[in-house]
Amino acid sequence: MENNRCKIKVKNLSVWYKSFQALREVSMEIYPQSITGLIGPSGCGKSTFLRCMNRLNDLVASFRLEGNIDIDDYNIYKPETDVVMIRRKVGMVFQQPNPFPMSIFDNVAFGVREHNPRIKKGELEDIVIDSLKRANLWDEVKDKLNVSGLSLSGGQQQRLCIARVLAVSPEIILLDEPCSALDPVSTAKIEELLFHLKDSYTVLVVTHNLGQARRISDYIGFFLNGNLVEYGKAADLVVKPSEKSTEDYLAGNFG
């Protein structure tokens, strides 16, 4: 895989809200067709990364960036960046669920009909087909796509979420603690959908469930104060990481 070229390319990425600095000279380079698992006590900087790839981070009034992030070798912090198009070509996936109070039809197009209004309710239709079914979802709401998304459970609007992001035809998909709020049944069909999904997308995801990480992740970053302290395959990461303080997270000593 590291022979693959990189799709995302981050570089001395230093983010501040007003004077508090969230994350310190951070650079990685992040591969496609492949899941890359960030992990780290609360408040060490792993959502802020998150949030600079689709540029979240900029309607918080106080944000500051330096460095850079290249998507496909392009420097999305340019000023003449479309920002619209850098969140529709990065999706994100947040820690509730948050479906629109809306039918689980709708919910899925809703960004499919943003984008192109004057899309034919045939091909919308197969969009939304389509998604749910990668998504996982289609065979338990085939039958009630009236139905308004609220009534699903949890698990179930995890689902909806990923599919509704999924619908616009995202190339990098971010999830900011996916299955935090859900119980292991759903979690175990959401990291079953993640493992599927990875064979045509890049994922990011944020996880506070070492377990999960080990399970679902090819890569690893290890956040820590801001800083990434540690960066490599899952494989070697866990097994036999390099920093001191990296062993001692993944021991439970702390976070």
Partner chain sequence: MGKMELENVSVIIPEKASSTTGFFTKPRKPFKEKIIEIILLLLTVLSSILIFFVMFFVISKAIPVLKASGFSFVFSGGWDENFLNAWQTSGEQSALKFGALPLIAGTVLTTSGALVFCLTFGLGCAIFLSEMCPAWLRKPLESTVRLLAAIPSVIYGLIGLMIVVPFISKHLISNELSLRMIKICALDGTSLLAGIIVLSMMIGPIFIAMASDAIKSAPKIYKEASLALGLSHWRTIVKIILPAARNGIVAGAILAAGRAIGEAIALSMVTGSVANLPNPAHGLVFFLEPVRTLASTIVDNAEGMSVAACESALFACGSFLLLSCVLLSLFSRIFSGNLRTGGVSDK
Second form
Amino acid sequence: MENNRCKIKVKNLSVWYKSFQALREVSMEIYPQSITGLIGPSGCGKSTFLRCMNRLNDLVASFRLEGNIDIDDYNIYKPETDVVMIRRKVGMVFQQPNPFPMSIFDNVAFGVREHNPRIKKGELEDIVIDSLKRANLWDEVKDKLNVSGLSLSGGQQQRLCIARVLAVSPEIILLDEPCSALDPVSTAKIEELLFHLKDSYTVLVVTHNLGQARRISDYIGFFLNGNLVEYGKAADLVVKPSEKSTEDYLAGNFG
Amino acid sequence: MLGHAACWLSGLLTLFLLLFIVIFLVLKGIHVISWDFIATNPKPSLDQNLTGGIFTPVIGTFLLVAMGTLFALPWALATAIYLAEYSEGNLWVGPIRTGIDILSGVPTIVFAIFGLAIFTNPHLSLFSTMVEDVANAKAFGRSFMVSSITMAMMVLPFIIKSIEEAIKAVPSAYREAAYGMGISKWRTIRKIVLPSAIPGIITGVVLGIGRIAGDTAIVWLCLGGSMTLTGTQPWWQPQNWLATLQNTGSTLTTYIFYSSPAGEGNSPDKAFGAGLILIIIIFALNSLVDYWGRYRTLREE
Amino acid sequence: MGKMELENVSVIIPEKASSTTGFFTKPRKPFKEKIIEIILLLLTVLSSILIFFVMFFVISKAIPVLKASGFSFVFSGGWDENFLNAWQTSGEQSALKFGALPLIAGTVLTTSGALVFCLTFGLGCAIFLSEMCPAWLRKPLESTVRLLAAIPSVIYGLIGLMIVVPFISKHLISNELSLRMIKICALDGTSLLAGIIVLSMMIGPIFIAMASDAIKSAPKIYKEASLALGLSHWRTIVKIILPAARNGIVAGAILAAGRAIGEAIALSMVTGSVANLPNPAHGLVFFLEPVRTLASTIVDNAEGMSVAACESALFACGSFLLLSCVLLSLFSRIFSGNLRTGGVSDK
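Given the form predicted on its own, corresponding form predicted in complex with its partner chain:
Every component of the complex follows; first up is the chain already shown.
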């Protein structure tokens, strides 16, 4: 679709939980420095798809997968792969804001310390401050870095979670309905933030909110019953979807 | 209507039972308690006024609690972490849980004779002392070390259970967030899960402490019937600490048993004094657990 | 925030490393995590097979006496004489014969007596606590039950010895009765009855706690449906709530029975320390006769441990205790398992 080399290449991805097939032969190429929105009714497999990208589905005992996911031409489901290293490169933000029960500073510093235990104090502080700034949170929390992360409002907590991910310098950021638990004002702040982030990262967003998908995405993938029905540039897909089901979904006939 | 009345009666009876026990112990025990009572050693005497105080039993209770917890906590923590975090997919986990479950139903008197059976083995004499002048070599098998190891086995299943519950109560969102950042499983447990579970872990430990402090059977058999510390004297000097741990002594519970008309100490008033102090300790531990529980629910809200 | 600055701070993962596939398989202390997991597994297995160690040692020490006595260990009496005999003639084969019938009877009698109290007063209290208790009384009563369960057994023993036993000897045993019985056993208040009362105080709170939990977790919809049909609260409790909570109540009773069987110190203080077999032919005096349980025998005869035959006899008592408690644990597991799969409180 574009000259840009693709960042993630998904080929014939099928996923089962026990005997239930959650994804059917999904193939998709995801491009760097862009936001890819994943839409579809609940239960369509978009969250499952997202969680395959950092192998978080491995935690589910009944999970089974076929097909390939290549990140930078490396198949992350190769047996010798260290999942921990994948997750360092592929950050994730969850539906419910989930800061750790520690101070704001420690929330952001935690991952950095874990990955680099010998980091110097000044260096660590720089990273934390920089991450909070990039997450548009710095101005709101700079006077209370030692306060528990749980004391923030929902929207602030979610931005703290984004800062926490940015601090460990991932290249890909996965967001699983990051705004569904937030009010409109916080949602707008996060959308603005995502817009800035796409300059430096590959961003995948699962969203329930069509307007949001339209506003922020460069590419949109539409999932239905485990199939990737349609995938393309956001502008094209929204204006003239080629599939009937996409059209129906966009028109609000089901959801 | 009759049923209602019977239920009310039983409920009130339970309340009065506790009130009665507490008031009775206070009335009988309060006049014995003084600084002298707490700070002097028990002495054998036919005259109740000369039987001394409960200094060494108090030391014994604290020693046993501290050492029993020291042995039980790391062990229980490891087991609880495994059961809560790693056991998924392990087919043996059912039988393993059953084993631990059964262990929690074993009477303490059985643990007591088990401890004796193990530690009278002459090869394990470093935990106690050797018995002299016996044809076939035998260790004495009674000491602070023996009884605290036995205590640790006794409280193990209870501590495991409450720590496991605490770990399972940690929201899985914390784990997911940490895994999602590329933190390994063990580091996630160390840095995120265990710190969040600390109130529950403390509850488990305090419950264990209560059980150790309140047990008599293991102390009576595995610590011996001597009221004072029998290691090299004076016991408080560091060079004698090891000898103290290898030798016998008493705790508040065995002091009560010994001083009551059922034992040989013949100082029932002092048994009530010691009983009052023991029950104050136990109730204080329980309120601590209560406080932690309430604190936790408050914080979650 | 300029792009240059960003690259300066993002030092943790070098830009270039990402394009090399080796990044994902880079050795990252791969063994440490595995070793930790193995250590945890080993300690877990150790906690679990501890019960087998206990069983093995206790039973293997009991075998000499059990072998020599055979079934007469269960069906004949004379424990105290056997014990004295073994103590005096240390080491002889003939001294290995023991009869523990009175001890087993004492254990069964005290435990079942206490269970009767539990299932009447205890169940009443549990119903009161979970269904009738006014709100202001609930917290205090719950704390009461918990504190009663936490009181050490030696204190129950002390109270039994100083209150229950004197009461029995003063009000229930007359002089002529004790004279009449002097040939058989001394009646001084330490008795089966005292044992049952003290034991009920001890295991009651444990039972109440479990039973009231079970009653509280009985599905509310049944209760509401029954009340809506016009049944009285009491009929609803008897017909709907108690049957729904049955498994939990039974599990609580089993747990309480296990505690009662194993209680040593308190019973050794109040039941008289005589291996006497109470005779039902004596009528109600039956309850005033001294008894001794398996567990308290181990405490009372602990000095005998230095003689091999006596030691083995005490371990024989211990193995009977152990086996019955293991069986009870397994039983209660069945009932609490049903509770869980029955879908009462959690999905």
